[in-house]
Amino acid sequence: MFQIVEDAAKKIRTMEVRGAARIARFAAETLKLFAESINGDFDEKMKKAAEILLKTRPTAVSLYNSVNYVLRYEGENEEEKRKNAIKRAEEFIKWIETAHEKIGEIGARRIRRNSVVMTHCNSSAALAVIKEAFKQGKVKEVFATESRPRMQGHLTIKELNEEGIPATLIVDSAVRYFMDDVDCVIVGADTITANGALINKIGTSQIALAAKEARVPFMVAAETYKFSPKTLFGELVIIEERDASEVAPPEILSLKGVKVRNPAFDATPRDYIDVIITEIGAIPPEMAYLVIKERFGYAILEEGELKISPKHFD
């Protein structure tokens, strides 16, 4: 029974399904079907179903919040139960489809006549804000970086062109010689703390860092989905490590001494952000407290872990 999660979960877990909303949405796939599959021992297996999922990429509050509202399911007996907790997962995809389509029109009207861009990673909120204002007639062409180890960028790059978008592919390292051809920066997110810092692709901090001085707007295109309920608490972001073997080929990795550490993500603190775009709107990043109170209720802790109530998610 269990099959259908262990084989999303590895799929995520090695990246066969890479990009928060995108894993999100997977997430909420997969306990859609396993609810329907279950029989007897609902609430038990439902939450072995979560943990199994949770346990693959600790840095993504999409994942937590794509769980953690489907496990919001109520009922009094298993097939009430079911049927909401699939509903839930059909509210929360519909959530995730809508909101793309609101932060390309909010995030478009961001961007100037003209606007040369540069992107980082692969995120479809970032993209939907860009391909948006391109159709508007405002963005002349993209720059977007190779986001090693993974080369997401190639992936940026091919989606670009298919929506005839010029644009140009740069290794990560040239971010800054480039900076000062480019109007605005926009990235997506992983994760959005309380603090209104932001957790996405290892190297996004540098190209903040870069763009603050060289004095170009940077952008965070991001749902409220991936704004996280736990570090209302103080709790940090679990920053995940990969596997050495994806930067380092074997000839380093066998010699004696040497260490090879593989960050996936990076946190770019808020100073150095200018904006966040939501399907609720564009917003300081003063104001994600704000946000995560308004859409997520009031979270409790019970038995010691975070508890989402199902408030705001309409």
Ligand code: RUB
Given for the second form:
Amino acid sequence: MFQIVEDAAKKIRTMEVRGAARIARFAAETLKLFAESINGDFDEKMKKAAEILLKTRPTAVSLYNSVNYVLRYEGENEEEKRKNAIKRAEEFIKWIETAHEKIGEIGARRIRRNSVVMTHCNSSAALAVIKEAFKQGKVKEVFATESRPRMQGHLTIKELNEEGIPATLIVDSAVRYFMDDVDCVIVGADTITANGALINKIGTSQIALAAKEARVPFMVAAETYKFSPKTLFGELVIIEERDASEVAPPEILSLKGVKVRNPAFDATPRDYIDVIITEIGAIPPEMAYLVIKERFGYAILEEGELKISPKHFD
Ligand code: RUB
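Having seen the form predicted alone, I'd like the form predicted in complex with the ligand now, please.
Below: every chain and molecule of the assembly, starting with the one above.
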């Protein structure tokens, strides 16, 4: 019964499906398929499926927002509930698609002609901006960090290459070395907190620091479902720490007295961020609180449990 959901959870956990937007989309698609297959005990089964999905990776709030959006289905009977859950899953997927298009359009306006752009990891939102700006003849070259240990930078390089965008792969530690040649940095987001901080791939905060020191604008491309309503209630973002074997070989891991740590994300304070490009506009990070109120206004504590649903998302 839960096989579809268990399989999907495995794909997210092992990072076969990765990146905050892709994970959110995949979760909505999975819940849609699962809702179609349920026969009896609809509410309990949907709740359990949601729990399985939410346990996979803790950091990107897009997963939480997607699951939570679908789970706010309504209906008098099982058939109505199923229909509504499927409709909501489709709505969330549409939200993702339209947001990327808008972000590309808005973000490209922030890029000057002949720009050299730096990016980190592999972000569909950041790439939407870069691709649109390139179409408009504004991007001369893109520096992409390899993004150790999982090397998502290779995906970025391939994607840029497919679009015919001149791209240069650099190691993460070469960021400051090349920063003087860069006109702007653009990265994606896993979560934006109520105080405007950015949670993104490990190493993002170092890039932001280097950009600030070199007076290079640092932009974030983030759909509004990357904003965390939970942080409004004081909840802290959990930074996923992955297996040490992703970082070091067995001969290092077996050394007595040596620890190997592998956090997958870090936090960049809002003071390092020039602008956040969302589908509802280019906003200063200080406005994160208002975005959360606007998009997730219908956020209530029900019996100690946080229930959140966007008011609208056109
Ligand atoms: C991916 C990552 C990306 C954000 C934004 O980490 O940090 O920068 O998720 O991506 P991982 P997008 O590979 O560990 O999932 O803009 O596509 O949502």
